[in-house]
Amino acid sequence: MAKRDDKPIERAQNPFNFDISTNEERPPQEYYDRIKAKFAEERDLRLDYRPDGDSQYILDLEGELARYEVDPYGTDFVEREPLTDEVEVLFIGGGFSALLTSARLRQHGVESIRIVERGADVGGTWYWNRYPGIACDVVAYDYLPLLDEMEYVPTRHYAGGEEIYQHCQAIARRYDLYDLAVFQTTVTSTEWNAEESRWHVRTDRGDHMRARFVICANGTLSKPKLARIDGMTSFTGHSFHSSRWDYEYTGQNLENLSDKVVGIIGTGASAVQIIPNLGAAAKELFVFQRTPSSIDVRDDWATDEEWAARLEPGWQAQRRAKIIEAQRRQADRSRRTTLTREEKIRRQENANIDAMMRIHKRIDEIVEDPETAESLKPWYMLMCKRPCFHNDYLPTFNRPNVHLVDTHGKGITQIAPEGPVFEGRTYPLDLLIYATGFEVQKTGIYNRIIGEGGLDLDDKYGEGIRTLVGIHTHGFPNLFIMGGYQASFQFNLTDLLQVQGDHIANCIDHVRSGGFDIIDCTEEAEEQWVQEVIEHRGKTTRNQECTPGYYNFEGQENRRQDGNYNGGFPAYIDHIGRLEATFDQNFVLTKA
């Protein structure tokens, strides 16, 4: 078992200090083993606390536990009769996924477009998280799509949750995607009738509906999951997850919670967000801190309308390209350079390690308590999680009502009826808020999924998940699945989902168009592309090294063709544009 030394390091005497931006010459390579070595140490210690990867969390909210995942915004529940008809294009998912691939098949001329929606709207992730403070933490100009064909221009560099969501209102208004959609509606079962080739797909409000194709759009963040902590439900006072904010007991601005006594669990991405209103409302709030997360600037600012005025049609488009152009000659150049692996490697980590410590003299310059800011300092390479940016979280700590409780490691494992337990303290609260995360990247989230044969595929990713280019898994044909394991890893999503859609769309219409009625890839693509998952995942050690996260299953050893693909986004781009231009050789297509 590792051990920690729980005392902070003075900063003066701190080994891992050496300014990058005030030294002409590089550290010695001996100061960036040292700090490679504490990211060993640190993740160790994350292992030995908890061992149990996902096991940690509930994922299943049943029972007393339910309650978490219950919709505080759909109020008005509408009552409705069981839906037993038959449309062409079915989603599973009201979000982004659904919103810009039927965007491309209104293009195709597909009419018969049904979103089948858990939420009381369309929006996904936008929909459900709305607590204070949320915005988008990627470039609004590059997150948000479709803004050449919605003649859109976000107001702000870094869009806020209502605008988002707004925005993706506004595209179903217009490509009539409201007309056929049927929302407070949860996908049970989806199976497909090989004597019909259609999917049948179940819901729990009755729903027997057919479909030609089944999308699935369910979200890679959707389903809201707890850390499994003993005494959960003994608590007494107020509790919910972050994706379900109660805006009724704190008020809409917060204002409830200026004689509350407020406990947050969790400060990864959310948790950022929300911290800072927190501690600008709560007469005391308590941030219960596992893992701390890298916290740089947040460059934001409103849109120049003098800008906004002279982008021309396609404005967005042509920077995607350009973005992804970019992309290209850095791939190009990294296979053209002279360096060994190992040397490229060596160098990659070490520029990894400059920015990190760039992070840690942000937080030595913000954060007064010098206890408080070696609390707050990440040791992992920067993407081991997801980066955050963010300009008032750092500045939160210095309140005298902001109290950062550092676990070093462990979490919360014990809840009184007052509050958490750590290390033999209780901390009573009022209310406490579990900013705990979401199930990652589930294909079929309450849905059970049949394929051809009675083949449950749960049960074929048993062994391996297997697909093609992450959109098609033999056996399952009509099923297109959007943002799952095995495509291409991008931090901002929607270039991955537009990538996906247009193929998708493209697919679905070469299908029509060529008088056919079935699609399924065939095995021998599907191995290639598992092969090169495989070869392309050698490439990291973020399973090996990283911090334990939801960006390498908690730590956990897996099958190394369990997740992303990792070539690069232009190399994905490709592979389908090479799917597409062979459809004969990868796909069967068959006429009923």
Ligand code: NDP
Contents of the next structure:
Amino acid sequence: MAKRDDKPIERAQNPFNFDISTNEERPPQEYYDRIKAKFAEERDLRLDYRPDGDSQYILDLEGELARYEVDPYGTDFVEREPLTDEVEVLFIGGGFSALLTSARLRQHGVESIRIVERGADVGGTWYWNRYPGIACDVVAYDYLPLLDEMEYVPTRHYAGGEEIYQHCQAIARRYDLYDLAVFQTTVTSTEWNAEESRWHVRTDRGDHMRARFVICANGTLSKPKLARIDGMTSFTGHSFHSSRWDYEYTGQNLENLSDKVVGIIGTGASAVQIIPNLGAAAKELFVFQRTPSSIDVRDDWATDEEWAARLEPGWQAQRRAKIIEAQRRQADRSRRTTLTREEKIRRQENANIDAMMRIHKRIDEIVEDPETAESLKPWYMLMCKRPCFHNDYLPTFNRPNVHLVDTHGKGITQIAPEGPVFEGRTYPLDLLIYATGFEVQKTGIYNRIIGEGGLDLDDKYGEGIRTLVGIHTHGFPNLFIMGGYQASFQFNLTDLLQVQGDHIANCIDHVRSGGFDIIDCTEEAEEQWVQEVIEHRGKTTRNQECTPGYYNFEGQENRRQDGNYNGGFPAYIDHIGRLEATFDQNFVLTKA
Ligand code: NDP
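Form predicted in complex with this ligand, following the form predicted alone:
Okay, now the whole complex, with that chain kicking things off.
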């Protein structure tokens, strides 16, 4: 019988919703304490090697490194005259944030919508990341947005990148977003003009456009970064970043790699999907690992056509409502429990360790060489790093042409003209792929954003991020930020973006229908939210206890308000609901 999406909805959404209410038989506490001590040891080792936090990465890819950011897909550069017109709503970025919100704005009757996008098409993450094996690990029936509106059912339980990219394009077509969109265009400054009550948006194509509302929709992980490695530019082979795949070099099906020695630096979620494909195609593959990812079973299947045919209109909205309801029930259960805070944490941690040890066991069962198996074992709590799901990753290390170079937390620090160097040995390569991740934006903003009174948003945030629900920031009227800090963490990012997009569309509708021109949040509402973020960030020990990575600012101290809201997604939704119910107390609406 065909498989269906019949998992309990709580687990389907977040596989790490540990049930801590049962007190089932478990090993003695000393067993867990020993493992926790090993976690701490591994973390400290990494912090000793890399005390430089975020600055171990090169974020501004300039000079010889600029080529790592060049778009290999939009090869035809489209010449056009600079624009000097005005639109009602302007999105910086054309990924899911812009697409979702535009759909809602259209429903509210907003006609003039422009997407300004660096790539040559919409899609954001799914435009840039086209590496072999790309897919999303969040259930497609939940991850792909607007399935009800688009009357579309994904073809698999976990969708591949190409399908998601095509869905983005379909949304843009369905909501006529291509008409005013400008591609291959990067916003360079966004300035509020108080006399005109308009934003002035300038770009690297000489545009000087005006917009009534600006929405920063430029993603949370969209700018590729490189590890700072001595001798990088001396490498004489070919190299690129995972999000700028050079199919011209590799061949569309990697057929050109059959006589090539390939290396990949990084073993995060991108690399985990890439490596099985490289292992199958390359003459030799060297995987340079600093910290292993956790690899769980990927339970994927083709969508059962009968199941899909029976779905009633509005099925995705109902699924979402159920998921959020389940999260709400879980939060209530956790609040109501009579367990002490310490006991709750202890049980959570023990359940987490059990799950990680199950992942270790799977490695021993699959990976034939015991030394390689040991190297592939992650020693940290699940969710310290993005958990991965793959069925071909671990078996790839049984291939005779695939070699794991375990740098034991040190990482690659030197590259010779022939290839990476580790502990005195040079690994000569034809191709080196950097799967070293992305800059994590403070707010989803890179561009000069100048608000009321000439205040630069970067300067405002210099004292610590200040927003209302991560979306509004006082002194920056008619500006909305999506996917940035101080918003809630949600395993399925598009759920968060949908909640934010709905709220932004409601705000814009409120301004328009009330005959107003300007909306700004009050300083008081902003201050309350900052305090709320600070209070809830105190509830997690992730920063201090986790292995370094981008989830915890590479293990460095950071200001307590400069992060996600940790009060839970249902509480975040409720807060937005309250804001909308008491609009006038939280926002100032004015006529020009
Ligand atoms: P990550 O930032 O997660 O990974 C970067 C990798 O580079 C890490 O393994 C890091 O090691 C390694 N690294 C950095 N410097 C060095 C060095 N000098 N030597 C050796 N290794 C080094 O980036 P990804 O692109 O993999 O993933 C980014 C995010 O994108 C994911 O967390 C996830 O949110 C999303 N994503 C989701 C996917 C999915 O749904 N399956 C697939 C792909 C991405 P260390 O761990 O030690 O820091």
